[in-house]
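A single chain, nothing else alongside it, follows as structure tokens in the form predicted on its own.
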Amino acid sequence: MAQLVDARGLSCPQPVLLTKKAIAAGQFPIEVLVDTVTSRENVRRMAEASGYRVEVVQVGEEFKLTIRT
């Protein structure tokens, strides 16, 4: 079961910090919900720079990022 990080409504750097905390917990996959393009890109870049695979899906006005090892 995926670990869920709901970062909707939060401004950067909060979504990135919450995602880093989830990554440190080590329970994959991690689903991150964000509602801005800036948060989507910042979380994606951080996860990819850390060596993880990231899948991004737009759901209406929001985005779901799935992070896998």
Contents of the next structure:
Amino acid sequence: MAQLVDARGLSCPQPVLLTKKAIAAGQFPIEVLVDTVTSRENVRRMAEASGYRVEVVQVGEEFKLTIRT
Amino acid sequence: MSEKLTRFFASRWGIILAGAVIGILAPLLQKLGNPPNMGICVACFERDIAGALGLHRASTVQYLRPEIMGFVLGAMIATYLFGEFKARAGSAPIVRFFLGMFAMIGALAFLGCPWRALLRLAGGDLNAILGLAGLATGIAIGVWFLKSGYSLGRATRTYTAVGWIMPLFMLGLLLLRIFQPQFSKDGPIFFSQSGPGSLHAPLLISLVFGMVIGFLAQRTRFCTMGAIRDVILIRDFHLISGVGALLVVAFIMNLILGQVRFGFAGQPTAHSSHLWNFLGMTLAGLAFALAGGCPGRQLFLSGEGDGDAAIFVLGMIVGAGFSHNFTLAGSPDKVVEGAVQVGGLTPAGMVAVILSLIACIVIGFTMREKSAS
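Form predicted on its own done, so how does the form predicted in complex with the partner chain look?
Every component of the complex follows; first up is the chain already shown.
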């Protein structure tokens, strides 16, 4: 069961903080929903810098990031 | 191609490029006529706009600064070219308006936004060190609130026309700057005849430089507040490398252009009242952190359709009106018969900084999500 982080409508750094919290909870994969390119890049950069694999899919005008170990 | 460019702008080199370009263009703008150590200052320039419109009557700081309009319009062009324009609004607008006012009261106590703090330092004004230390302190307090669950809530998608309001307002200001109408005898639009407001680069250069910066900063998400916040909050050095590039390049440019003079006393449009330089920027830093962006970033966001950032910008412009009408802004050091008279704040200005700080702290404490740990 994937952990879901719904960060749509939130501005930075909140999407990053929520994702970090989910990572700390330790249950992968984590699915993060964001609705701006800024949040997408920030979450991706943080997760990749922490050594996780990130996959991005565009869903309509929003993005779903899947974070795996 | 567009995706490749997006990844470049999001990279370390992208943000360094944005900082370096600001570091080149700001000292050039000074050389071309903008005030000393004020090649670009978002707070000062919004204050000048407030003055030109007659929202305050401080006759030395009134001018419709095309750089500000360029920032918003350049950012808007960038978002449309890359298909990212997205109108959104509704995340506690009234709070953002007041945060904008408080931010401006703090910035004008110091006499500059974070960009100008960097540019002042790059010109040798050592008072900027106090300002930057205050800025970092304010942001650190903001980070503490963020960690304890502070949030202004979600914005929602809205009509595209909502996102167009700020760019159209800027276009209107630009037309007023071009045609310079006078609405009544001794009335607005006001343009300073002396002082910093009378010093400006040619219109077209200011506008184009502003648009170039707006474009690059939108693509790279350049933000001075975010830079310091990310270092404290998540040990992320991405944004701060852009801020570092700005400082280093601006210093080199100032050396080349002969615009460096080291010292505390008698620096251009600055005062050496250390405590209030520090506290003014502590206030500004906290307000920026609570609102999610430095004044520059708020302009770029309002160009990409963020109605909440636009409200913050309007709060800053109105705050500038209050700041000068109520004599809350810092007065620069003066040289009288060869002796430096230290400027600083009036008692009203000191009270305003303290009350605004308290208001920001109350906002931080009372707007935390219950579910947050």
